Each structure stands twice: as C-alpha cells, then as structure tokens.
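The chain below stands alone and is given as structure tokens, in the form predicted together with a further copy of the same chain.
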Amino acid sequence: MTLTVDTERLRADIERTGEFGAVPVERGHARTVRCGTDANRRAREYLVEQLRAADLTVEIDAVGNVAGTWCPSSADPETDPVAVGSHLDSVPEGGIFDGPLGVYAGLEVVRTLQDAGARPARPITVVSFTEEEGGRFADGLLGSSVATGRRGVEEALELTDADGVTLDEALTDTGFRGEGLLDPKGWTAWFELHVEQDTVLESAAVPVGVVTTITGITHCEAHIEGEPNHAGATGMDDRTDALAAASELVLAVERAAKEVVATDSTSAVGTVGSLNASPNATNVVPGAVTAGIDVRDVRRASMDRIVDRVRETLARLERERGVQTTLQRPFDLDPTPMSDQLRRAVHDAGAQAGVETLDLPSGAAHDTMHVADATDAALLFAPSRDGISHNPLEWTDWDDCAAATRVLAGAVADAADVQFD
C-alpha cells in the first residue's frame, strides 16, 4: 500500500500556524510564539480545531500538553497507542517549521491513513508538547519533562516568567490549563519529525534523516564579578573589568570546542549565547557579567572536557584579573540514543515509499530526548535550507516536508499494526 500525503493540506496547516505571532521581517517568515501567550493560545486553538475536524479525541493535560487520539473501530482502546508529534511554540522571531512541522505531520499521518482506509490495531495519538523552546518559564522541553516525570507537575506550574507570572496563570489565562498528565510510558512507540537545523541532509541531497543519537546538553551560567568604576577616571592598571574577563571566557569556550572537534568528536559544540553586562553604560567600567554557555555532543566525555576548560578559564581569570567567579550548571542532559528497532522501521518505510534516508546525529535537543526515557523513540529530520533555524530564513521545501511525512506515515502504520482494506 503506497500512502499519499496531501502536501497542500499539510502546507496550509503550517502556514496558518505561522500567522499566529507573526513578526514582519524583510526576508523570510518570522513568528514569536512564547509559551502561554496570546499567539500560543491561537496556535493551540487552531490545532484543537484541526484534530477534532479529523475525528481525534482531544485532551489537554495539567501543563498544557495537547493530545488528540484517533481510535477507530479497528483499534483496541485498551492497547497502548502509537504517539507522534512535536511542539507549537517558537523562539523569538523563529521560523515557521521548527515544531509545527512535526505536529501537523503527525496529524497528516492520521488523515493520510484515514484517506487510505487504514485499520490500525492501536490508537494513534498526535501530541503537541508545552514550551519546547524554553525561555519564558524554563530552559526548554518543559511539557515533555513533566510528562516523563523528570519534573513535578506542581513545581512546573509554579515556574514564573520574568514578570512573576506563573505557568499555571499563563495556561489558565489562555484556556490550556487542563487536568491529568500525558503518560509516554503508556505509548508503544513515539515518533517526532523535525527540521534538521544543519546541512547534512542538504549536502547529501537526501530528504529524510534518521537520528542515531540526540546530543547531550549542558547549560552553564558563569558569573564574573569585577568592580564598576568611572571609565575616564580609572586608570588601565586600577580596574577590574568584568567584561574584559568575560571576553576571554567567550573565546576560551570557542577554542575548547574547536579543539574537541579537531581531536575527539566532530559533533561537539560550545557556545556563549547570552551575555549580560552591568551597569552596561559606555562610560562605566563593567562591574559584573553573566554569561550563558551551551555545550553539546553525542559523547559525554567531549562535553565534560569543554566544561572543564570553562572551569579552568574562570580559575585563571580569578588569578590573573582579580575577578570573582561562580559557575552553575542548571541544565544537564546525557546523550540519548534512539531506538534501533524504530530506526530500522523508519529506514524500511523510506525504502517502501521510495524515499532515501540517512543516519545522522542530532545536535539539537528535542522532546524526544525525554520521551526516549519512557518508551521506544524515533526522531526523523527533514532538510533545512542552509542549515538555518531559529531565524526567519528557516526553510524546508514543501516537497521535502511531504516526503518526510510519507516516511513517517509508513513507520507509524507499522508501529500501529495497520491493515488496509
């Protein structure tokens, strides 16, 4: 049975979702959809409408995760469902594919199976997780971290944004504070389709990637305390400039990651993504800097080597520049290998659909990292033009979206023991 995805139907859902929180930009398509905002409410409401229109039963859990389940008469409602999905939120001025592709590909899989008269033995659940990107209430992967028990429900609901608004309040205000909790342990398998955000598939001209391992991630926060002082009246030898010290740290992180790439693991990355100086006035020697450091690799040892270099650098800056430093590590996830069985199923589905597939690691975190703790999980990638993401220029050709959705449909059909008329 060859499954035919409706490219235009998939495209319409993704484009419509891209209108919520849209930001005018010169080139590309930008949207800002932070968790629990009005744009997020509209994106979720549109999803609920589309799930219901396709005959799925919708549940909203306590932290706003949305699930729609298709349980036709062929399926035993007591068996574990196959789940498929991603997220709807975005980074500020992010693109329209990161997240929505995986959610609407999941829904399109169900619609495709319905159109083909498929009779699954298991229910199929389409999922949208809360605050995957992070940045308002948490560092990211919020909904999946609660669903998989890494974080307590109450603790999550009490998380506050910069203005003191709790997740509970934001979800209640937008109508997405539900009850109960999604339980990935009760899923027989989980699939997520996402944009690659790198150039491996584009370079190889292959439309579907099958992730072998999701990179481990450490977030460190380095605080450097110098002495704020008058930029004119304080001689070069009398200052303890926190920003000059922080600049050495930024370059040390870059250098350490490049060394690990050259010697150990080509997938390792180290980034100082955020830097906040205080008092941050042109005519004042900076007194304090906080820097947010992101370290990732599919090998734990490579990550630790880069973090060790951060520690050594801070110790050296204390000795050489007289600053005081602290290092916190608020976020740390091991590398996560994907299910071998589901990977084989995805490759087989590709072969059956006549779509080429390719193994590759994921440098980005995804909700699948958490779900893989609870059940067998697979992560599929579609090509990103120029590897660009978290950016208005993020782009995946509609034909590639459809090809990846066809492969996804084949793999989901296999996991759900689908029979055709």
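Having seen the form predicted together with a further copy of the same chain, could you give me the form predicted alone?
For this one, just the chain is written down, with no partner chains and no other molecules.
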C-alpha cells in the first residue's frame, strides 16, 4: 500500500520545536536547547502532548529518555516493539532539523499508519533520547549509552555541568526525572532518520540515504612539554618551543589522514581541533601545548593507522626538538555496521514508494551507534543543503523530509508486520 505522509503536519511539529530556545540570527533558524534547560523542558512537554494526542502511551525513564508507544488492538502487547526516533537537544545556535526531524518523523510514521487504517502485529515506540549532542553533562549520546548499559544510571545522574548542577537535579527541576530504564534489547528493530550533514545526497540528487556503517571515533590528547622563555632574549637555536613542535604535529595528522584516503579508505578524516598553549603570552616562548585530535573512519584499521602516525611524530619531536610528550586516548568508539536486513527493508520501502535511495556511510555519531549493540538498527539520511549542520543555516527541504519519512514509514510497517484494511 502507498503511504501518504502529511508534510504540513510534520513541518508544523519541527517548526514549533524550533521555537523552543530560539536564538535571533541574521540568517537561518537557530536554537539552543541544552539538556535539562527550560527550552529542553518545553520541547519535551510539546513532544509528550503530541504523543498523547496520537494515542501513544508515554513513559519517561530515569535519565529522561522519552518513549511513546502505540499498541492498537491488532498488536500483541507482549511482543517486542519496533522503535523509531532520535533526540530533541541541540548544540548552541544549532539548526532546527538535527534531531527533531527523526523524532517527529517517527511520530508521523505512526500517524500515517493510523490514517491508512494499518493493523500492526507489533507495538511501535517513538523515542527521544536525552543529551545526544552533549556539552552540558557528557560528551554526547548520553541517554542511549545508559539505555544500552554502557553507562550506569547512577553514574549518569551524578554528572555535573560547569556550574555544579547534576543531571539528576536538572531533570528533576524540569519534571523529566522518571523511573526505570528504556531497554533497546527488548526492541525487535530500531530506525533513526537524521539529516545527512554532508553533500553526498545533494550532489547525487537522491532524497534518501541508507547508512551502511557509522564511523568509528577516536579522541586523542597529545601533550608537548618544552621550556618557556623570553621571546626577545632567547636565541632561535636555544629554544625548546612547544608550539613550534605542535605545529609539526598538526601537519602530520593532516598528512596521515590524506595518505589513508589516497591508499586505503576515502572516508577517513583526522583533525586537530584544539590547541591550548601555555603560558599563551605574545612575548614568551611557549612552554607547553595540549592538542585535541579527532580521528574517524568506517574502518578500524584506518583509524589506528592515523593514531600510530601521531605516536611516531611525537617520538620524532622528542628526538629532534628536545620536547617531552605524552599521548592519551580517552574516547574510542569502533565503527558500527547497520543491519543488512533492515537496510534491505529500507531500500524495498523506497522502491515501493517510488523514492530513490542510496547507500552511504555516516561520518557523524548518532544514538544508533549504541542501539545497534542491543538490537538490529538502521539509520536513514535526508539531504542537507550545502552539507551545513550545527549551524543556523542548516536546511533540509520539506519535500525531502516527507520523502524520507515515507520511506521510513514503509520500513517500520514491514518490521511491525503491518496489515491494512
């Protein structure tokens, strides 16, 4: 059966959500919705209202994950549900699509099936995970990490922000400190729709991407110790300049990533995204530098190859420049392949809906990375104009949102064993 998505209904939900935490900007649409803030409370409350209006039963777990379940008379409440969703929080001055598209596309799937007289054999659950973007209480993917057992509930609730406020306190203050815990192991399948945040789909003029693998991510912290000294009175041959050494490290990371792209994996990237120099004074030779390094790829071997080059570079800098170095690797996620079965279901749904689909990797992290450890998972992309995201200029055309949601609906209907009147 051909499913018809109500584009205006989907648009209204996303635009309304974009009003919470709205930030005035000259161009585009900006919102700042940090976990546990008033803007986050309003976004969650609106979602709960919409879930209940569509006859979904709403539950909120101990870390604020929101889940609404549609269990009509055709569905066996004892069977594992099909779950679909994303997140509502944002980065500072982020766009309106990143996260909310996936949540409200999930709700629109349920509404679309209801409008079509669908009779699913399984319940369908719409999920909004807590603190996906990170930045206030964690590095990101917090709600899904707790739900999948990567992080304990009490450990998460004790996390504090820069002002010493705990996650427990923030959720309690906003009325979203629930009980129990979502259990993705109890879902028969998970689907997430997200904006692509790249230009692959736009360049190919294809409205729906089907992710093959979500990139692995490694964060390294390199510390280079030199000797601070007077910038005017210290001769060039008498310096142990930590920042000059760090400049070589920055270029080495860039070269290593480009070599991997040329010889091994075109999706590999390496970035030195932060440099903290000490004492950070114009008239002092830098005595110490800490560099934050981000390495990503869909192949673990490629990531390790770039990190190995970092180690080799630091060893060379010790020999040639007389600095002392250390390297830590505090954050490390393996690449996550998506379910072949669900990917085929998405492609089949696209063919049935007359919507072209395209396989591609994801260079960004998503809650689906964690959920895929617990159950079969699929990640869909809708095109991003100019590849812009985490930015007020983030934009996905409404027709593309609807097309991706229509494909999502077909795949969810297949997983939920839907029959039609």
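Residue numbers count along the first chain shown, from 1. Note that the rigid core is defined as the largest set of C-alphas that superpose within 1.5 Å between two forms. What you see is a predicted model, and the numbers here were worked out from it, not measured in a lab.
One rigid block turns against another between these two forms, and the hinge that joins them sits at Thr215, chosen from Trp70, Ala189, Thr215, Gly64. Relative to the larger rigid part, the smaller one has turned by 10° between these two forms, according to C-alpha superposition.
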